[in-house]
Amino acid sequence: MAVKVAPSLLSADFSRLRDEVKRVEENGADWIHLDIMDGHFVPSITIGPVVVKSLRPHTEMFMDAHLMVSEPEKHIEEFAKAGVNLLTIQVEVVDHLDRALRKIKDLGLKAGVALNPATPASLLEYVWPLLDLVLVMSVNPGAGGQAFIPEVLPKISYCAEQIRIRGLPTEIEVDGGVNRETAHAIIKAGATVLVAGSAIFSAEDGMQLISEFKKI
């Protein structure tokens, strides 16, 4: 089965977001990845639910929102109302992970957990059945255009093995430094969803990457 491609709007032209969404959709993207940053958990501030809500009527694409915020539980309902399909929260900042994941699913959304590069996947031991997605960060969150951290590859493989053992349909998403040079190793390790921002939006031939990734 071909890997899914989720272009990250973090690297898109923010003055024409609707057109950028249409552009990747027309070039075969499967999902749209939304990087939600609060200026606290990470230094940057990006988009919020108002922007997401304004984009929703212009596309039927699956919206994958990654909450890089300090108190994600407080924002779950507003992003659900804005029209996202999947909410991913950072395990490092959630006091009650089981409760937060159940809240996301109770609102009819798919639920995901993100792991920073230095965060062990063993923290997911007791929530695997609740996870529709695990996001392995292959850079430290907060900015686009960073270089891939190869030390996360064994973590991707570990997650793939845990999913296989349990017979779950959980997706493995990888975000950070995903490009022509790194994609093969990432997919070989077990990733099923690739997030790419600058590689797609900032390069002259970036849109071609969407179809290239699917052929790996």
Contents of the next structure:
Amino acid sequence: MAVKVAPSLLSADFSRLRDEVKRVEENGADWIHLDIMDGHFVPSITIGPVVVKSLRPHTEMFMDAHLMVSEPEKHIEEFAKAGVNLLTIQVEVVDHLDRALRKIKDLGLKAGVALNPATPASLLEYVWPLLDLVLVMSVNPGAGGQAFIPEVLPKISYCAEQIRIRGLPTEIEVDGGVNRETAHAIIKAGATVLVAGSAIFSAEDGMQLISEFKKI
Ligand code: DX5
Ligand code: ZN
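Show the form predicted together with ligand DX5, please, because up to now only the form predicted on its own has appeared in this conversation.
After this comes the whole thing, all chains and molecules, with the earlier chain placed first.
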């Protein structure tokens, strides 16, 4: 099955976000990936629920919010109200992972967990049935345009195996350094959703990548 492509808005022109969202939608993107950074879990600060809410009426795309924020539990309701479809929280900063995932699902959203490059996927052993998505970070979070960390490839395969064993529909999303050179190995390892920021928004022929990824 073709992978889903989720362009990361982080590399878009922030002075015209609505047009940038429309541009990737017209070029066949399945999801729009929203990188939410708080200046605490990661040094950068990006956008919050106010901006997400204002974009919601302008796209049919599935909104995939990646929370790179400390104490993510505090923000779940606000992002649900803003209209995101999937909320992914970083496992490194959740005190009560099971509770947080159930809260996201109780609000009618899909729930995801993100793992930093050094974080083992074995942490997910008892929550797999709650996960609609596992986000394998293939760069250290905080900025676009970084190089792919190949050591995460076995983690993608491990996740694929855990999902297969359990017969779950959980998606495996890979985020960071995804481009023409790295996509094949990522898909081969088991990714079902590719996030790409700089490769799509910063390259002249970046929009073509959306359909190219789907043909791999
Ligand atoms: C990094 C973000 C990514 C980022 C990816 O912290 O989570 O979504 O936008 O950017 P590229 O595709 O440029 O590596
Ligand atoms: Zn992201």
